Amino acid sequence: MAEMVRKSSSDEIINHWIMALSCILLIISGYGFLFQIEGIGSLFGGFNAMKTVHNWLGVVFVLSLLYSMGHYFKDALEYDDDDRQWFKVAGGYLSHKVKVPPMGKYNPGQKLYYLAILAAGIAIALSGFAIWLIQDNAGLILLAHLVHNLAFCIFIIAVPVHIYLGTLANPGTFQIMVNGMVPLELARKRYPKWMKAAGKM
């Protein structure tokens, strides 16, 4: 049997899928109230209940992503030459002919989603309460309902791009946000400096 390494905590994971889950029902949910969908509406209960099942499942993802940023923000903030050689690169994503450098815990790419999905979810979390919450201010709510459907297209668009990437582009990965543990052999492959680091190559 493999010999195996821990990538991710308990808390980490168990916090990955209530982030994960509380984000794609209010994908669907929002999808449903932005064009109307009866068919979404009703899978709710109708739209009154989809509107306070929303609500309150902003208030989940919020609190999961403020409580995501004792995992990832620093790591996220922290970039060096192998960095910006990857993106050069492309992470080699584009062409298995380059040479992708040694990377960290996470690569670039990983780092910049999280930073995009932290500022989009601050956006749209500080949107989605003040319609919720402030009813007399037309020019406000205008506004927030502005930055609220603009953080929903980076979701649409960065949220599955992310599962993609994190099981069918890479073998293995899956595994990691399930149990936490990667085999010894992948993780010195993939994260190299980070296994350096943990003194295991």
Second form
Amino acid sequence: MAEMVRKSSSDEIINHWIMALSCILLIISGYGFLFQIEGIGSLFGGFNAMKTVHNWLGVVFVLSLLYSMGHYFKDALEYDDDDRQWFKVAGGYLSHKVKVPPMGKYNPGQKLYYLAILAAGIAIALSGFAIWLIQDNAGLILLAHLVHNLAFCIFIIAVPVHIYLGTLANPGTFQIMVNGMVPLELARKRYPKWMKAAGKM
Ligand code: HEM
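Can you return the structure of this protein in the form predicted together with protoporphyrin IX containing FE rather than the form predicted alone?
Full assembly next; the chain just shown is listed first.
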């Protein structure tokens, strides 16, 4: 059997699924509210029930998002020369002719994805709680709706791209979010600097 290396810990995997499932249900129910889609409302037992589910899923999502900072925040803030070069060649996604520099545990696209989800997640949660809990300040509620909808636009673009990159586009990656493991050979190819630091090159 191929030798494996651990990329994700079990608490990271569990938290990722809590974050992912709550986020996807929030996106579906939020979409239902935005366009008043009866079919989506009835999936949740009507619009009133969907509102309660949406509000509390927001609490679950933001707690898991804050918890995820312990997993990804430090890495997401560190960029070296290879990362800067990665941006110049767009990660090799636009052409097979460019040379993609060697990467560490996460590539800059993943780091920026994390920071975008964190910023948009905090904005959507704060504005959501304002809409939920504040009743007597029309100006603030209007602003909260604007922020909530703008942050929603980020999620509806970033999350499907992330799911595609974590599954079909990069075979072998999805397993990381199931059992945390990645084949050593694949890890050496994709994250050579991380493997070198771990003494596995
Ligand atoms: C259900 C669909 C999803 C799948 C299949 C999926 C898949 C994955 C995979 C395979 C990784 C590991 C990548 C690696 O270590 O190289 C990952 C990481 C991550 N996922 Fe997801 N994910 C999903 C949904 C979500 C959602 C909805 C969010 C956030 C709202 C999210 C946030 C993250 C973050 C922050 C990371 C770590 C940093 C990164 O790799 O960008 N995921 N995901």
